[in-house]
Each structure stands twice: as structure tokens, then as C-alpha cells.
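What follows is a single chain, given as C-alpha cells, in the form predicted on its own.
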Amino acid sequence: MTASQNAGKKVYIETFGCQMNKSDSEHMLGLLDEVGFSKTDDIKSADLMILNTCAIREGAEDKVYSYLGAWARYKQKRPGSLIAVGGCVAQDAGSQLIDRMPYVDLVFGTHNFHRLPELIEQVQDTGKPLVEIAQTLPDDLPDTPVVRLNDISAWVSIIYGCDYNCTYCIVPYVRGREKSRSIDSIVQEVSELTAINYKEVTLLGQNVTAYGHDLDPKINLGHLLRALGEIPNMGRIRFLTGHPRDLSIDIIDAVKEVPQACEYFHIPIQAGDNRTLRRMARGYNIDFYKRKVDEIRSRMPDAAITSDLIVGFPGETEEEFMNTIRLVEEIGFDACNTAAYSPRNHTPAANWPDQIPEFEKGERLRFLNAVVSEVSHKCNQRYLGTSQEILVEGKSGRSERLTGRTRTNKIVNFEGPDVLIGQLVNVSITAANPWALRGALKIEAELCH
């Protein structure tokens, strides 16, 4: 496929799911840009419509089919346009997607999106639908071009897949086993981002804290953080999402010692009860998790710690659910992503007896969210009266206020001129709610860097 063949053609991409999916979408846009497709935000003008999907919960998968139903009408009104489906639902469903939605032209998986231009070309040449699902990542992970959708912060994938087999999780099935990028390729990518004035990078992986264990010689995320910290003019560094078992002392110490590394840890625990954790096959107990929290807070008392929690896991008793509530209160999470258990194909727990009724799962989720909100509010109140370094990301919704994040990933809204967007500034925190902070730009309005 040559760029001239597609000159003037436009691609629209819709992304569901995690930051890894968002990063994948940026690389899809980069690949297509090289063969002539330009990005559009107007689906009605698109010659190619791509849905990058998530399969982590049943609701996310249902959303895919709902969107595709609507997209069929756009395709009908624009003869010659194509619909492609990628991501985790595509990896799982494969040809079933086209069986159910025959107007879909291309289904491609999580392991072969780097071949997207040639797959599109094949569909264009044959006029026939194509399903291309690779079961494993290539031995040599290809470096792919990227069209960044944000010119302040950037996603950088450092490891793909997951080697754990949690009984509720479809990720190992649709993303495969863990495979780390070389440290040199990551340092080069981040160096290039820094050179064009990106202020922050977020290192991504289904299990980012496992980075490097499969390389020769073995290294860990701490080594990578230290290497990135040596890049001239390096901005902030974040990472997510990891597994508690792989969060080593060396990683924690690297966060403490590398000035650019933000004091923020997202450590999914999933449940606050040992029996539930065993049945989830998480590979740790509550005491182990608490020790990890202590290791962080003994070194960085002001670090933010967030988590993921699932309620209504098959067989979860009321007492076991209350143990999760008590753990949230005891640890004092800065925030939690919460969800009701959703049975997924290819996972053991989906076929277990004692599935919790949807009504009960909903009641537990509402109660948990109320407690999480209360605890988050208390955590945020400790920022009152402090001065925080904020990376200004843009406007807050439809308001004229600026918005940005602290090093600990707290959202802060404040009044200020648009010229500060993309800059690091000092803000005095004046108000706190469970979800965000309010502040006032310091009088001198000096940039932090």
C-alpha cells in the first residue's frame, strides 16, 4: 500500500478500555498516517472506521456490538468506506464478529495490529472481509510509528501481556504472555519525546511491575526508571498497572531516588479477604499487601496509593465483602477503581456455582463506592494549605478553569491564563472534594521548570 493510493482518505478511531488500548490506537494512527490516511474526529467523513475494543467486562463487549450497529448506517451512506475491529474483543471473538456483523470488513487482534496497513490493503484489493488473529506476539517486537493524541503527556508501552492466571481475568487469553521491550528502545522513545518538549510519560503494561524479568540479562522496572532519569531535561515519569507480587523494594527505592519519578503507586488488590484472594488466584494475602503499602509509606509518607476492587465475586459472602470495606478504611486508599464481578469466557470463575445475583452485586458496589468516596475525601483534605507542583493539561470541562495533576496524580482545578497549558506551575490548594482539588495559582505565577 502506498500513501498516494490513500491520499485524502480519512480514518476515525474509537477506543474502549485501558491506557494500553489508547496507546495501541495512537500506533494504529501512526501506521495509517504513513500510508496516506489522516485522522478525523468526524465519523461521517471517514473512509476507514476502526473500533479498538476492550473485553475486560461484559458491558464493554456489549458496547462494541451497539457501536457497530450504528456504524453500519454510516458505512451505508458512504460507499467504499470500511469498518475494522481490533483489540481484545476482536482477539477473543475472531470470525464470530463478522458472522454476527457481516458488514465488518476487517477483524484484527492485539498481537498483529502492526500489520494493519497491509491488512487494509488486502481488504481493499479483494473486496472481501478478512479475519487476521495471531496467537502470540512476534519474537522481535516491531517499533511502530505513532500519532500522539496529546502533546503534553505520552503513553509508552514497555511490556505486553500477563503471566498470571487470575480466575476472573481474560487478559492473559487476549493479550498473551509477558514480553518486555528492550531498555534501549524505551530510552530512545522517551528521549525523543523529551526532545520535543513532552513534560510527562506514563510507562504502560498489563503488568508493568514485571518489566524486564524476561530479558537477558534480567532487569526490573527500577533499572528502567533510573535509566530514564538520566535523560537530559526528562520530565515526570509515571507507571501503571502492576501486580503487588512484582512490586519490589528496588522499584520502590527507584521511585524515591529518581527525581522525575512521581510518588504515585497504583497497586490493584481486587479484594480485602484472604479466602476471596485465594479463589481469585492472586498469589498473595492481605498481610503481604499491607507490607507493600508499609514499604512505600516508610520511604515516601506522602505517596499516593490507589487500587482496583471487585465486588460480588462468585461465592463472596457478606462478611468477606465487609472485609474489603474494612481494608479500604484501614489502608486509606487515595482512590479506587471499583467494579462488580463480570463473568468472562475462558475464565474459570465464569462457570463456578454461587454466582452473586446482579441486584446484590449492585448493592455492594454502591456501598463500596460510598466508602471509597469518603476515604478519598479524607486523603484529599491533607492537601489543604499546601503548595503543589501541577502539570497543566488544559481546561476543566466547559469551564474556563485550568486543570492539571499533582505528582501524586490528584486532579487540581484553578484559575489561570491559557498560556500555562503544558507548563509546570505551583498552586496553593484551597479546597478538596473526593474527586479533585481546587487551588489558586501562586502570586508569583512562576513556572516550576
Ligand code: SAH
The other form holds:
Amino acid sequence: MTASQNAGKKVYIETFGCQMNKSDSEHMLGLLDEVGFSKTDDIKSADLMILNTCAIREGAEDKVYSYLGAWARYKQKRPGSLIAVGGCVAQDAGSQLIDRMPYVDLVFGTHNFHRLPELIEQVQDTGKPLVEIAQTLPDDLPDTPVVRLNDISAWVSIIYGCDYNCTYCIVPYVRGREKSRSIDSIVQEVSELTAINYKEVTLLGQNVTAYGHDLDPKINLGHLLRALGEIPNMGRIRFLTGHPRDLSIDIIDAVKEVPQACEYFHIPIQAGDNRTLRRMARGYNIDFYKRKVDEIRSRMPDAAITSDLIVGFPGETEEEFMNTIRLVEEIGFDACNTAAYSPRNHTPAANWPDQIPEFEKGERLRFLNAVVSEVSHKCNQRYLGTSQEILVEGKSGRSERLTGRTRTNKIVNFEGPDVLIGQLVNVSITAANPWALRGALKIEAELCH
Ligand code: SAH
Ligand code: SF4
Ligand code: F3S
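I would like to compare: after the form predicted on its own, may I see the structure of the form predicted together with the ligand?
Following is the full complex, with the preceding chain placed first.
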């Protein structure tokens, strides 16, 4: 495909799901940019519309069908425009997407999006819909070009797929086996980012704490953090999502010792009950998880610990649900993503007989959310009166305030001049709610001059 063939053409992309999907979308934009497509935020002017989908829960999947219904009308109004569907729903549903929505031109999966330009070209040349799903990633992971949507903080995928088989989760089915990128290619990518002044990188994986176990020689996330810490002008380093079982002391020590690594651990526990954890096949029990929390807090008392929680897993009793509530209070999570269990194709728990009724799941979720927000509020109040280093990311919503994050990933809003966007500043914390902090900029000597 030549760039001139598509010169002046526009691509619109919508991304659902996790940060890995968001990162994949940035690489899709990079690949398409090389062949002449520039990004637009106006779907009406798009020659190519891409939906990068998520299959984690039924709600996310339903959204795909309602979006595509609306996109069909845009396509009608702009003859020659194309609709492509990628990501986890596409990987699972494949040609069924076109059977159900014949106006879709291309379905591609999670393992072959680096071939997007040639797949688009094929559709352009033949005028026929195309479905291309691969079952594995290529042996040699290509380093794909990228158009980053944020110029302060960058996503960097370091490991793809997941080798666990949690009984509720579709991710291993749609993302395949774990495959780590080489440390050299990650260090190279991050060095390029720091050279163009990126202030933060977030290392991504469905199980980022398993990084390196499949490489020869075998390494771990701790090695990678230490290597990244050596890069000149390296800004903050974060990583998502960790599995408690793979969060070794080595990794925790590296976070403590590498100054740029942020004291922020997202280690989903999913449930606070041992029987539920066993039936989820999580591979740890509550005591194990609490030991991990102790290992973190004994080294970094101010570290933030966040989690994901599922309520209404099949067979979860009221008492077992209350164990989750008690655990949230006992650990004192800084924040939690919560969800009602959603039965997924290709997962064992979806076929278990003891499904919890929707209204009961809804009630448990509301109760859990209330407790999580109370617990987060308490954590946030601990910041009152402290001084925090904030990376300023932009404006807060439509307000004139600036917004940024602490090293522990707390959102902080405060008054200040736009020139601070992209800078590290110190802010005194003056107010705390469950989701964010308010602060006042500390006037630094150099700003007064
Ligand atoms: N790899 C991460 C989680 C990735 S999926 C881990 O192991 O912790 C992101 C989150 O979606 C999960 O943590 C889980 O809380 C939620 N999730 C996954 N499958 C789900 C399902 N079937 N129903 C409800 N929530 C689910
Ligand atoms: Fe899903 Fe479990 Fe893998 Fe996380 S560890 S992605 S929850 S199978
Ligand atoms: Fe969703 Fe796929 Fe991510 S299912 S959460 S987009 S790996």
C-alpha cells in the first residue's frame, strides 16, 4: 500500500476496554499514518472508522453492536468509507460480526493488527468484506510505529496475553498465551520517549508482573525497572496490571530502589473469600494476598494499593460476599474497580448452575461501591496537609483548574498557569474526596523569578 493512495484520508478510532487496547489503538494509528491516513476526532469526516472492542463483560460487548449500528449511518452518508472492527470481541466473534452487520468491511483480531494496512488495502482492492483472525502472535514481535494520543505520559506494552485461567475470564481466550517483548526493544522505546521529553511511562500487560519468565535468559519485571531507571532523564515509571502471585519481593524491592518507579501497586484480589478465590482459580488465598500487602507496606509505608473486585460470582453466598466487604475495609484499598460478575463465552463459570440473579448482583455491587468509596475517602484524607509531587497532565474537565497525579496515582486538581502542563510541581493538599484531591500550588523559587 502506498501512502499516496490514501493521501488526505482520515481515520477515526474508538477504543473500549483496558489500557492495552488503548495502546494497541495508538499503534494502529501509527501503522495507518505510514500509509497516508491521518487521525480525525470527527467521525463524519472519516474515510475509515475503527472500533477496537472489549469483551470483558456483556455490557462492553453490547456497546459494540449499538455503536456499529450508529456507524452504519455515517458510512451511508460518506460513500467509499469503511468500517473495521478489531480487538477482543472481533477476536472472539470473527465472521459472526459480518453475518450480523453486513456493513462491516473488515474484522481483524488482537494478534494481527500489525497487518492492518495490508488488510485495508485488500478490502479497498476487492471491495469485499474481509475477516482475518490469527490464533497466535507472530514469533518475532514487530516494533510497530505509533501515534501517541498523550504527549506527557506514554503506554508501553511489555507482555501480551495471559497464562492464567481464571474461571470467569475471557482474556486468555482472546489474547492468547503470555509473550514478553525483549528487554532491549523496551529500553529502546522508552529511551526514545524520554529523548522527546515524555515524563511518564506506564508498562502494560494483562499480567505485567509475569514479565520476562518466557525470555531466554529468564528475567523479571524488577530487572526491567532497574534497566529503565538507568535511562538518562527517565521520568516516572508505572506498571499495570499485576497478578498477586507473580508480585515477587524482587519486583517490590525494585520499585523501592529505582527512584523513578512509582509507589503504586494495582494488584487485583477479585474477592475477599477463600472458597470464592479457589473457585475463581486465582491461585492464592487471603493470607497470601495480605502477606504481599505487608511486603509492600513494610518497605514503602505510603505506597498506594488498588484492586479489582467481582461480586456475584456464581455460588457466592451472602456470607462470602461480606468477607469481600470486610477485606476491603481491613486492607484499606486506595481505590478499586468493581464489577458484577458477567458470564462470558469460553469460560467455565458461565456454565455453572448456581448463577446469582441480576438484581442480587446489583445490590451487592451498590453496597460494595459505597464501602469502597468510604475506604478510598479515608485513604485520601491521609494526604491532607501533605506536600505532593504532581505531574501536571492538563485541565480538569471544563474547569480552569489544572489536573495531575501524585506518584501514588491520586488525581489532584489545583489552580495554576497552563505553562505548568507537562511539568512536575509540588502541591499542598487542601481537600480530599473519595476520587480526587484538591490542592494549592507551592510557589517554587524559580517560578517567582
Ligand atoms: N489480569 C488482571 C485482570 C484483567 S481483566 C488480573 O488478573 O487481575 C480486568 C478486570 O475485569 C478483572 O480484574 C476483573 O475484575 C474484571 N473481570 C474479568 N472478567 C470478568 C467477568 N466475567 N465479569 C466481571 N468482571 C470481570
Ligand atoms: Fe483474566 Fe485471570 Fe488472566 Fe487476569 S489473570 S487476565 S483475570 S485469566
Ligand atoms: Fe477488554 Fe480485551 Fe482488555 S477483553 S479488558 S480489551 S484484553
